[in-house]
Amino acid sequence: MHLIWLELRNYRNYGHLDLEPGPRLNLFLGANGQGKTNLLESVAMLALSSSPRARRDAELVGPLAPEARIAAVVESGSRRAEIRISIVIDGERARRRIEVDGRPRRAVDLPGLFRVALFWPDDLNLVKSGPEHRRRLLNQMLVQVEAGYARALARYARVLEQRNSLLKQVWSGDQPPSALEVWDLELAKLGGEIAGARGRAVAALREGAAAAHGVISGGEVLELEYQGPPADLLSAVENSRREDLRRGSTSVGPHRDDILMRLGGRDARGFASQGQQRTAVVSVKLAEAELVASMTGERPVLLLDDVLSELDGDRRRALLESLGEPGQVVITSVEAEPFPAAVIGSSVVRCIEAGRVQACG
C-alpha cells in the first residue's frame, strides 16, 4: 500500500500543495502550528472518507475559496487509483463529494481502497479519556478491513437515533410500547454484528500490542480486554426497556462498548505517566498496522505525528528500530535531533512552514 502523489487545494492552511512522498520513510519537520498534523489528516481522509479529527467538514476549508480539495494517486498491489475528495461550503452547510477514478463514490464505500494506521497526540485519549475514543480506534480500523462494517455502523447509528426518539414518544403516551419491538430486533441484529467484529479485532490486537509494548518499554506488560454488550443482545435490550423509557435513551449496545487497557496488571487510566501512555498507544497502533497487513496482505501506510515526544532515549530507539519493516511510513517532528543519523539518511526529509513543504535548508 503506497501513497504515490498527493495534492491539496485550499485545505486548512495549505493553499496549494503537490507532493510525491518516498516509498519508505518520510520525515516532515516543522514548528508547531505549521501544518504537519493537517498533512497527515488529509492522508487519513483518503482511507476513512472523513476527517478523524474535525467535528465539521467546514473546518477543513481554507480561507482562499469556499471549496477545499484532496486528490491523490494510491497504489494497492498492482492497481493504482485516483481519489478525489471535495468539500464545498453551501450556505451554512458543507457538502462532501468523493470520486474514485472520476466516478462518484459514497462515503461508506471508500474505506478499504487505501489503508492507513494513524497516530497523533490526541490518541493519548485512548488511555486517559472516555470510551468513545477507544470505540473510534476500532471503527477506524474495521471500516478499512471488514467488509460491510461501515454500512452496519451507519445503519446502527440511524436505528439508535430512531429508537431513542421512539422511547420518548412511548414515555409521553404518543406511541404504544409495542412500536419498539421492530427497532429492538434491528438494533440487536446490527449491534451483534458490530460487537462481534470489535471483539475479534481486540483479540487479534492483544498479542501484537503486548509484543510491541514489551520491546519499546523494556518488558512492561500491556493487556487489552474488550468490554462489549451481552451475547444475547436482544434479551438485554428488552430487559433494559423500562430503564430506557425512563431515561429516554438506549442503555445497552455497542455504542456503550469499551476496551480496558492494563499496564502491569493495573488500569492504565489511573496511574500511567505520559511516556507510558504514549508507549501504550503507539504499541496498539503498530499492532493495528500488523493486523491490517495480515488481514489484507498489504501493510497500511503508517502515519506518526510527533510520535517521539515524551519518550526517553531507550523507548525512542526501540520504536524507531520497530519501523524497519517494509512499508511506507510518514513521521512528523518539531526537530530532527531525536532521529539517529541512520534514520535521517534513509528517509526523505522535508520541512513544513506555514502550509508550505520544501527541502530543508
Second form
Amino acid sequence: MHLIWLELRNYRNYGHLDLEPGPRLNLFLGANGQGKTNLLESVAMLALSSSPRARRDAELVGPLAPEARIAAVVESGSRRAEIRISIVIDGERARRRIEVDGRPRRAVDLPGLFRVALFWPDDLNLVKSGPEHRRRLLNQMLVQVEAGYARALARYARVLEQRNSLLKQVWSGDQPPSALEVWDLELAKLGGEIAGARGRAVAALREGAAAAHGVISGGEVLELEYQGPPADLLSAVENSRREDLRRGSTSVGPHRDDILMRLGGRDARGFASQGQQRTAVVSVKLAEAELVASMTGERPVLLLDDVLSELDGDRRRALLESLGEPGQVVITSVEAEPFPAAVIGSSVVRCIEAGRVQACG
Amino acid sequence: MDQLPPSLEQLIQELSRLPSIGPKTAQRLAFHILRSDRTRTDALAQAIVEIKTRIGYCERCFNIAEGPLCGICASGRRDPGLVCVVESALDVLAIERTAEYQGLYHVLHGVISPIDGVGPEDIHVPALLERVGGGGIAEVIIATDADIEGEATAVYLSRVLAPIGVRVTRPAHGLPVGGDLEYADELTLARAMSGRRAF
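Which structure goes with the form predicted together with the partner chain, now that we have seen the form predicted alone?
To see the whole picture, the full complex is given below, headed by that same chain.
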C-alpha cells in the first residue's frame, strides 16, 4: 500500500501542495500550527473518506475559494488508482464529492481502496478516555478491512436517529408503540453485523497487543475484551423499550460498546499510570497495523502525528523498530530530536512552514 | 443586481426555487425567457398553469392522472392481480421504461420516517391495505428504495400485509447488466452472490 502522489488545493492552510512522498519513511518537521496534522488528515481522508478529526466538512475548506480539493494516486498491490475528493461549500452546508479513476463513488464505498493506520496524540489517552474513543479505533480499522462495514455503520446511525425520534413520538402518544417494531428489527440486524465485526476484530487484536505490551513493559499482562451488545440483540432491544421510552433514546446496541482493557487482571481505566497507558496504546496500535497487514496481505500506510516525542525510551524504540518493517510511513514531529540518526538517514525529511512543504534548512 | 427591473427579479427568484437550480442558472434561464419568442413563453406559462389545474392523482393507485384514473389503471391490458408499491410517481416512470412489468402500481408518496414526522398514516398505506383487502390481488411487490427508510417501510408493509394472505415480494438486488464484476461495490456483489439462482 503506497501513496504515490498527493495534491492539496485550498485545503485548510494549504493553498497548493504537490507532493511525491518516498516509498518508506517520510519525516515532516515543523513548529506547531504550520500544517503537519492537516497533511496527515488529508491522507487519512483518502482511506476513511471523512476526516478523523473535523466535526464539519466545512472546516476543511481554506480561505482562497469555497472549495477544497484532495487528489492522490495510490497503489495497492500492482494496481494504481486516482482518488479525488472535493468539498464544496454550498450555502450553509458543505458537499463532499468523491471520484475514483474519474468515476463518482459514494463516501461509504471509498474505504478499502487505500488503507492507513493512524496514531494521533489524542490516542495516547485511549485507555482512560471515553468509550467513543475506543469505538472509533475499531471503526477506523474496520471500515478499511471489512466489506460493508462503513455502510452498516452509516445505516445504523440513521436507524438510531429514526428510532430515537420515534421513541419521543410514542411517549407523547402521537404514534402507537407497535410503530417501533420495524426499527427494532433494523437496529438488531445492523447492530448484529457491527457487533460481529467488532468482536472478531478485538479477538484478532488481543494476541498481538498482549505480545507487544509484554515486550515493552517487561512482562506486564495486557488483555483486551470486547464489550458488545447482548447476543440476542432483538430481544434486548424489545425488552428495553419501556426504559428507552422514558429516556427518549436507545439504551442497547453497539453505539454503547466498549473495549475493556485489563492490566495484570485489573480494569486499566481506573488505575493505569501515564506510562502504562502509553505502553498499552502503542501495543494496540502496533497490533492494529499488523492485523490490517495480515487481513489484506499488505501493510497499511502508517500515519504518526507527533507522537514519538510524547513517548519515552522503550516505547519509542518499539515503535521505531516496527517502522523497520517494509512499508510506507509518514511521521510528523516538531523536532528531529527523537529520531535516531539511522532513522533520519533512511527517511525523506522535509520541513513544513505555513502550509508549504520544502527541503529543510 | 439592484439594477434589474422588479418583474425580472421576481422571475429569477421563482426559478431559483426549483430543484437543482442555483442563482446563476436562474439568471441565465430568466434572460433566456426574456429573449425568447412570445409564443414560446406563452406556451410555457400556459403549460405550468394547466399542470396544476388538470393533473391530479389517480383515485386507485395515486399515480399522476389527468382524470379519475391514471393511464395504467384505466388500461384494460394490465394484470390487476399484481401490484407494485413505489415511493413516488417518478419510480412508476422508471419501471414503465423497462416495458417488463405488466401489473398495476400503488404510489405511497413518501416513506415512513419518524424524523420527518411521517408515519404509515401519512403515506398511502391505509388505502393500500383497503385495496389489497378488497381481494383480487395475488401478489404485492414492494419496490421502495434500499435506503433505511425505504427498507423500514418495506418491512412494515410486509408485516401488515401478511395477515391478508397475499404473496409479498421485494425486487432482487444484483449486479448491473454489462457491469464489470471487479468494479461492483462489495455489498452489491455480496447480495448478488447470496441471492444467486440456478441456471
